[in-house]
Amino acid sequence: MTATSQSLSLLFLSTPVGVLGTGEGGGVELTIKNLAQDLLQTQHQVTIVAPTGSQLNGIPIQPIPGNLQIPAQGEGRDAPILLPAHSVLANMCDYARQVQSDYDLIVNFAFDWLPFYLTPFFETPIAHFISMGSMSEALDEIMAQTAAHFPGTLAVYTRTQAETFPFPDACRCLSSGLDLSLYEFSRQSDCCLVWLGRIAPEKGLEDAVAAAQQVGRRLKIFGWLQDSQYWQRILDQYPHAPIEYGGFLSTAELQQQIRRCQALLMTPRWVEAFGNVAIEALACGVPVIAYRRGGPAEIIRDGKTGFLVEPDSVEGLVKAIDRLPEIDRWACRQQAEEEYSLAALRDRFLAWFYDILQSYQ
């Protein structure tokens, strides 16, 4: 068996900020699920270490008890390193240490200081997939040390994301992908718009609501309601906006809702590492209107599969909505098929895994 056809036994260290299957983990949850499912369907073995209560159909999960970690994006650049009592992240790392000899490679998806700090204390190599842009000085520092001492073990979604860090050239860009068979193309659309994501201030939902109100289009909103106070402020600020909140849905339910929408609006206040919701929309033939900021700027073909507008410009969103008839919805689906298939994602990750294992021989 050659190095690049070796069947791998992989231990995925999930995000510690939420229970898998709830949407609390954000976009990286979809990446973990899609990648694990595809690897299991080929010749590889995958076990996911995740907080108790996590469920992903058909994927082996080792549940770990403990208190969830506070998401890094709300803490600020000078935030100290903190772990709650009975930390689920610490317990996940301890479990991984105990069973590490059973696996060829540990794949860390936890965007937190502890797994990077512990890397030198493991004998089994660790591949770190970084799911967000730069959030804090302390985390940047420990990731830079890991990149220096363990070259080739850091990967990200996009070049834009990598460039938020002091070590962009140390990051391998792997993009993302979907099981496209789960997303049904729709050539026809209703006049409604859609917004997908965690409902939290850094996602800028209020701009999408304002734009929908200006153009008089219904805006469907789906995702985990992370910040209820923020959501209430939006409701208070736009009491007459034509919005409809549908909660967090499974992939099957979500694609049924979004495929008939006229466009997806992406309004991030921060640098999105990627934006899996963009390729979910494209897979259904739904154009994407997004701020020219972060990962979406690397995904959307401006004028062909959507529009990129000036960041934080509601007027830019409105003008782009008026131009939606220019977009061929089949071109959106074609882009998803050409660039974001699950097989291509698997191959990119496997090439990275094999390179890491080769360097440890």
Contents of the next structure:
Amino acid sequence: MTATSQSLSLLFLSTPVGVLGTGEGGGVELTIKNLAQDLLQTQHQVTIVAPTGSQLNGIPIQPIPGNLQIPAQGEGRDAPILLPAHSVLANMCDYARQVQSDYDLIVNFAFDWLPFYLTPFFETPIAHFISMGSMSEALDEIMAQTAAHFPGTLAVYTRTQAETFPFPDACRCLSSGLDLSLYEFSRQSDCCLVWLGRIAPEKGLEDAVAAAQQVGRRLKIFGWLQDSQYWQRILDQYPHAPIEYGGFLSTAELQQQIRRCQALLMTPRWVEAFGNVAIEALACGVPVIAYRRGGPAEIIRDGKTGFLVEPDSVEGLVKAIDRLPEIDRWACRQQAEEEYSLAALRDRFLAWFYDILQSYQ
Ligand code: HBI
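Just the form predicted alone so far, so send over the form predicted together with ligand HBI.
After this comes the whole thing, all chains and molecules, with the earlier chain placed first.
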């Protein structure tokens, strides 16, 4: 029986759509990095299985060769399950099968059919952290089966995200968290706005560009440029917008760039599972203006640490930008410290792990 103080040996299966350390892994990359770092510092063993080329400072990584998985968000709800030839995901699962007896628990962060399907074929229990909202019937089906056969082994960021699935009550809500010591609070702000995230259609960047143009303030943009045609369409549509793209930065560089911004604009078209960029901004004292949709709607304290806006309303963004002087930037940092510390995140994940081990070992 696993006591809730015993140190654990954990095998993390990373997202197979990108190389860790490049931003290709999206928000879940930050969750994996922060959680692994903190667990290692608190006497647990963590090895991350990830596509070759992945690197996260000082965290043991088992590199796996193969072709990257197709991002689930590009497919439709009836999309069949696809695996490329020489699939890195299949190779990751096969590696986990071979070494599973060296670990107390496998934690799957891949938003993919295969790890869920293979769960009954493993002796070592598998905990599944689901990083997005519902994407397809085939994925919903295999996740629901896993929830039925292995109750308690599915977790998500938020309740809103859980409710996009046909099994919301089977999902444990773990929220998110950051190493707040990496983010420096700034009471002063300059006149810039900022937008953070993967540059892809589901993130709705064009609305933030339109709002910045309307209020005549510079919009700094940072994040992995996933869809270059989408980016080009924005540049063609807003040739005179006051925007600048700063690339994908490390956390240290990013917080240096955003900490004096007036506000972060979050314009998701989809149900954002969480929105790690929101708590990165709050940690620096930067208020967040977000569409009232998905994770950000559960994070932002409307009128206190930012504003929640009618989804897809550029006018709503503009009105909220005008109200920014109402926000006390210190309240933003305080919320990050109260709700999104790394220690709190680690404790929520460990409680989940111990519950699973007590049920399945
Ligand atoms: N798509 N198929 C697939 N598998 C993933 O693990 C995955 C994805 N799309 C996006 C993604 N993971 C990450 O960017 C999450 O942070 C959302």
